[in-house]
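Here's a solo chain for you in structure tokens, the form predicted together with its partner chain.
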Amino acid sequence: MSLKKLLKPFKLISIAHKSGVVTVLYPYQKPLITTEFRGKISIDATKCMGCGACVNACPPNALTLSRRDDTIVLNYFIGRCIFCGRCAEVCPVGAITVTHEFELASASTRDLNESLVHRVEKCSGCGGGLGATSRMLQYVILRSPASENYVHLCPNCRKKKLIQSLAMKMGARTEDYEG
């Protein structure tokens, strides 16, 4: 065996020493996360108004909205989320923020679900469901203050109110409606 061949491992050692260690010691060393990195989204329960703008924007339907008589439930299934951040873009109140969280492994899909339950406001006229949360009503009132007079009424009660006021203008007596 030639001397050159014998010295080859030592040559490699010197090369390895020069280039250093490239391995990222992941659990002990912080992974490279830039400011643009998009991870799991977080929904702020104190800001969200349950309008469903994020649900319309979500490409894989990871965000779903289920409307029931007295609740609106916004469900976020992380397992289907593609981390595009569109929901955060469209949220009108800025309730959704994109976090840097990516360690989302879980042993069951039940742990990957996050729900936010909203209570539905009642119609101030008939007491039926209004289909909107109190924050949605506040949002509408803030945008158009004139709507404050009828925003707490359901469509049927609004019609009744309109007809009533029209009839009053045309000279109907109030007793007709109170009886």
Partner chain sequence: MRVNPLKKSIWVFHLNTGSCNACDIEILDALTPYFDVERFGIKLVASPRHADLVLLTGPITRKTLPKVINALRAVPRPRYILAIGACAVGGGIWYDTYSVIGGVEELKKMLEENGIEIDKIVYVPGCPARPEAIIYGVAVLLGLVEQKVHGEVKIAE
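I have the form predicted together with its partner chain already, so could you send the form predicted alone?
Partners and other molecules omitted; one chain follows.
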């Protein structure tokens, strides 16, 4: 064995001795949390529109989106979250922020679930579900004002309205194209 290998532990001990104590006596002392630290996410219910962009970007599937009857439910299961912050990066309206909260231990998994419920809008033509929330529709109108006449209609009603408008331009009777 070489002399260099034999002296390596003594070198490490001298480096550790110069550095001093770096261990924090948690929970009695607060740990150093930098501005880059990523903890639990926070979803602002007043901004979230239920689009699901965060769900598509979430690698561990901590965020899920489910559609039931006339609601869209965004569920955040903290137990699966890896605190990567990708959901906050892709949110088009900035509804998700990454907090510095990391003390998330719980005796029950129910405490690790957070849900946000959105109501689905109805089609103004037939009364069926649109599959979109009112905030989603407002977002579409804001980004594309030309869609304001069609955004409150389901795909079938949009198709009927388009056919009727084309038929009127061509001089045909609109009754022939209804239903």
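Just so we're on the same page, rigid core means the largest C-alpha set that superposes within 1.5 Å between forms. Please read these numbers as outputs of a predicted model, since none were measured by experiment. Residue numbers count along the first chain shown, from 1.
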Legend entry - Yes/no, Asn113 Cα shift of 2 Å or more between the two forms with rigid core fixed: no
Legend entry - After fitting the core, Asn156 CA displacement of 2 Å or more between the two forms: no
